[in-house]
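Just one chain is shown here, as structure tokens, and it is the form predicted on its own.
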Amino acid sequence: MAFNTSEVDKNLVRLEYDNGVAWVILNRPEKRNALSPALSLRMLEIFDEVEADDRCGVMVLTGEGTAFSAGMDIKEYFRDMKDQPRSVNLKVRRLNYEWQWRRLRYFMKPTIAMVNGWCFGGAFLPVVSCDLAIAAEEAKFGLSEVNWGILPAGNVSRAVAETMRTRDGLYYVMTGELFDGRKAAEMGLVNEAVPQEKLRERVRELADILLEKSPAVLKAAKDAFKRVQELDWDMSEEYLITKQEQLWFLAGEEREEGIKQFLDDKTYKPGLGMYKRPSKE
């Protein structure tokens, strides 16, 4: 039967918001929080929804019960789609590749993942997309294609190679063994490992330093951050010298502000702390 988007489950992820961040829960616990078709669009739909309001400065996306995410459910993308029309294999894959990549890696807010559990293939993505990510200590992740015939695709290996060391890389990749949330962290694919009791505390603590931050400021950092990446010096220079010159505009009070306390009131010390920001109301 053809991939059907004209109804969208609301229950496949759940929405909550608290105290300027907005909490993003993928909820198919009995699937391990398995990526599907229909997960895809309800993604976007809550995307649209994050972004547009005003209740979320940061937005963490999780996964119920003991998973982050199983990656991609295997009898939906493949077995389901063995016999449906090129058209609508390609479909389904761009919805994925939309919120995963193109979306999420560009978000307007900062995003944070929390790992909480089981993350495997496809959920790599994700994952990387995120400016930050935290992990539990006790999280399981896995690159487990290459022990059921296929390859880490859809840009996971990309991914993989964006935050990972070469040699750590293949390894998994070649090998498909299980490591945890503490080797996440050493080989770079987290930003950091915690306790499980700890992980939505840890994640929580990062969520409010972020909230002191000018929010045109954070976006620019972090697209500048990523965007360079991918340009050599002379681009990278042109590149950052626009940007700037472009939040000026955007935040130019934010500047003066940061300047004035720092030079004229000492209030505080920029590689110490946070100057006050501007009161909005």
Contents of the next structure:
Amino acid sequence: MAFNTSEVDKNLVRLEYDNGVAWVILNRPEKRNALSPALSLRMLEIFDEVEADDRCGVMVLTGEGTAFSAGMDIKEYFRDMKDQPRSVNLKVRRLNYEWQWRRLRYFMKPTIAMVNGWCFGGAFLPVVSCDLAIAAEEAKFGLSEVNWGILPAGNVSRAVAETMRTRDGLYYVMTGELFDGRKAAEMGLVNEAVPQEKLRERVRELADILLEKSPAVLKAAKDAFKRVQELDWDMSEEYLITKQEQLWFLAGEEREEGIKQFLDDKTYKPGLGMYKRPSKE
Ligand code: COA
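Alt. form predicted in complex with coenzyme A, vs. the form predicted on its own above:
Okay, now the whole complex, with that chain kicking things off.
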């Protein structure tokens, strides 16, 4: 297989900006958006661009056609790689984990996975790495690895263990049975499921809520929530104090403004909504 890391195929993933949202659309519908080595390169290129572009306040990850993603490209990652040197095998896998986990989990902007259809195996990882996930009720999920002789690796099992209850996770890891968007929401794999025709509208609505908040505060809050899960209580307390102090330097005026509008101006109540950010006027 010729895997050329110097050329990025821009068609594999589309990027569209729309009023503060960067829509990142996996674009191999003829292969059900299976995740290939070349697609990893394009994702990393898009991430570099989107993180630095002010047109993006929220990034949404979704798929073109009937699939969110059919998971790892079985041909390109498994069959074609069999005869490749170990160095190539390691390289393509690292690229894959790089975008699906390291970059996406701690992305600079808030992220939403919009699961529009088929979602299998390796595709669970980017769904879980996104901060939030909304699925179509009709979307179909499957940990299909067991059906073709592998286990959910590439940290898919870790992602499942983090979001789903143990009994549910083991059930689907071991049976490979399909479940729909409603069930995914009930089990905690996604935040909620809505009818397919309402999916984009609901994701847009959620993105608009996030766009009202301070980007610096959101980044600190989501990172803190994710990081403390891996720390003990003492380390967690230390981390959160440090993070809070860091935020004071990065976005102290946000807090001052929020406090002022509540205590002095009496123009809003923090329990009921967001203060008016000066930059949004
Ligand atoms: N890897 C490689 N190719 C894949 C793929 C995958 N994960 N998923 C789909 N494709 C390819 C098919 O081989 C087919 O290619 P072809 O047109 O050259 O024959 C094309 O995409 C369309 O797939 P098809 O199976 O005809 O579509 P479908 O709509 O009837 O079924 C799925 C969709 C997703 C149910 C089915 O393709 C499937 O089971 N895919 C594999 C899912 C999986 O186990 N993924 C691995 C998880 S790690």
